[in-house]
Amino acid sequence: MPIGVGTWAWGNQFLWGYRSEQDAALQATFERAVQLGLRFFDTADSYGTGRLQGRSEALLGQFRSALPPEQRDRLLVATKLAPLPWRLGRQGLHRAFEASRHRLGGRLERVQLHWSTARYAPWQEGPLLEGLADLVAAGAVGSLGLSNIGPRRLRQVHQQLSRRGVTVASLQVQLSLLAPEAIAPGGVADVCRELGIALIAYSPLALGLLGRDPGAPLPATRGARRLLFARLQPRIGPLQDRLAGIARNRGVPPAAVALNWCRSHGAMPIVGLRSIAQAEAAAAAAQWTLDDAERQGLDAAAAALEVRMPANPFSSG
């Protein structure tokens, strides 16, 4: 199971203090990322804040568009879409599709919708997905995937689009230690397993916490995040404790243990990425695999945790 890699941060002010001064950090990161053998590249639409909206994908557009060739196309870069309320009908996301393919240099792999609408209007949601698999049967873009979508959804979704002849690839969810809902027995991992669906995990890491050290200090930037932190890591001291075990014994970061747990579980992990030392370590970071009790190890300290990862709120059941 390969890592992929996340840039929600890229572009994002207000959870990620982006500054357009570390661009030429970013570009280094995502051709070490590259040389290193990561391969997947996750963007979206909505990722910027403000006036900064869709500059995760126009940067990942320029770094692509700088790679030699050889490099540039072993690349898989997927987008998602944002099924916002005036984006309407089978061609409501057509014109964001081709924004979004413009930003990231002409070249798209795979499309994919940014959350389902099946809570609030359910009547939307069909026919952008119609729309999305339009493109792909006409060649402008090579898969569909779905995000935060979940089982009961997932297989009404497989079905209407199956009519057609057009596969799910991929979906989204959110997965992590401290958001292990997704391989529940009857969730959607299971669902994915069944029906060939690959399963990617964002947030792997939550946000950074089970990257960090126990005693680390909250996050810097003021926001959400810092809040998130202080509300959750003192109350997750046994996982933290048990990650670190693992992590000594293998001579590795906890981050790497992390990583390896939703791999463990049939889900690509993919991980936001800042640094070249980041880079470094996710790639390192697959080439080894838990063992089975390891992964059980961990799988029962997270249970017996009494917090999770807030739960997105556009998720479908």
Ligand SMILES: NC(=O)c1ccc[n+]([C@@H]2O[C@H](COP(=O)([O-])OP(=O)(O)OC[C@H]3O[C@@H](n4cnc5c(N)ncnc54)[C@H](OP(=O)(O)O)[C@@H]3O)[C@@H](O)[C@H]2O)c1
Second form
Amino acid sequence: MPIGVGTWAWGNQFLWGYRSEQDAALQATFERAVQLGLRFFDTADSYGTGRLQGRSEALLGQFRSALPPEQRDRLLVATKLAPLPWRLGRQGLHRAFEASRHRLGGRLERVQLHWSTARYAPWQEGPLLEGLADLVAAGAVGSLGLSNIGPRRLRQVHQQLSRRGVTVASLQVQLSLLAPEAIAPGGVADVCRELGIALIAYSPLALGLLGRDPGAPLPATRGARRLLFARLQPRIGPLQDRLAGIARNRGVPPAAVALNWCRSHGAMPIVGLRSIAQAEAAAAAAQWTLDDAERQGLDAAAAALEVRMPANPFSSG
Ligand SMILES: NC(=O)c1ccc[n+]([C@@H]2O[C@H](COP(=O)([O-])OP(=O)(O)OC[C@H]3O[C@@H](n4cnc5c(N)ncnc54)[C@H](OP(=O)(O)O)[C@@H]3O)[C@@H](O)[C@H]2O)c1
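Can you switch from the form predicted on its own and show the form predicted together with the named molecule instead?
Below, the chain from earlier opens the complete complex, with every other chain and molecule after it.
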């Protein structure tokens, strides 16, 4: 699967300005994405702010249920379960898993641990992973994935799970031209390649920044995303020029170039979508690839920048 879809914004008021009046547009976005062949959808039990927690899963479940069976069955829906401090022991995520599966309409193809607790509660993670592996072994879910785990810890988890015959299907980490750490030598991309784990790039557009024109007005919703864009946008001009140049030559939007940069480094980008036009751009981006010169030019433009996206504080080493 070349490109997948992220649904963090579906239900998130604070960062993404979600309102329930957007649901019809989100459903139309989802249906267009599926119609155009996008099959992988990522969500999480923590998506949705305040009383809306779980809304992303609920919407995804609702939208999927409304599809004709032949489309419904082709999808791969992956949720992430949060290792919250009170979710302890081998059964610690089982109730959360059932709740997610219920919100998703009874169908869930992959369960992922949302982040590693290795930095602050190293004893918590092992039993939780055993519990997720139990769910796979029992056939309750098709496969197991990880998220926000670094190269050293990834090797340990891979070993722990392979002892009982459960494979790690995927690892999702932040990866974009403004967060290229995963593909640095010795980074997690190398370990994924070696161990046969699919690498998934989250926030591949740096929350949308890489899909914008250099002079675009800041996002309307106040808060962290707007502040981040205000800080980064004035300092990434050379990268945006490089993206725009490739985009012009190929007759595609800059976002498509940024997504294909992730693919050129062996990752499947999961891009957050909120409109039919964005779904169409994502599906179109899956139809072509960057050549070596384009990739190298983007690598160099990214390396020359002095700013980066903030790293996820829950990522392990
Ligand atoms: N595992 C984790 O800890 C973790 C963390 C973060 C994200 N994720 C996953 O990764 C997914 C994607 O990341 P993300 O949502 O943070 O950010 P992203 O994919 O980098 O950016 C999404 C935003 O980009 C803009 N966009 C999309 N297509 C575009 C196009 N063709 N042209 C211009 N702009 C476009 C849209 O912004 P507007 O709607 O404002 O136009 C969209 O909301 C999430 O939805 C989530 O599923 C996982």
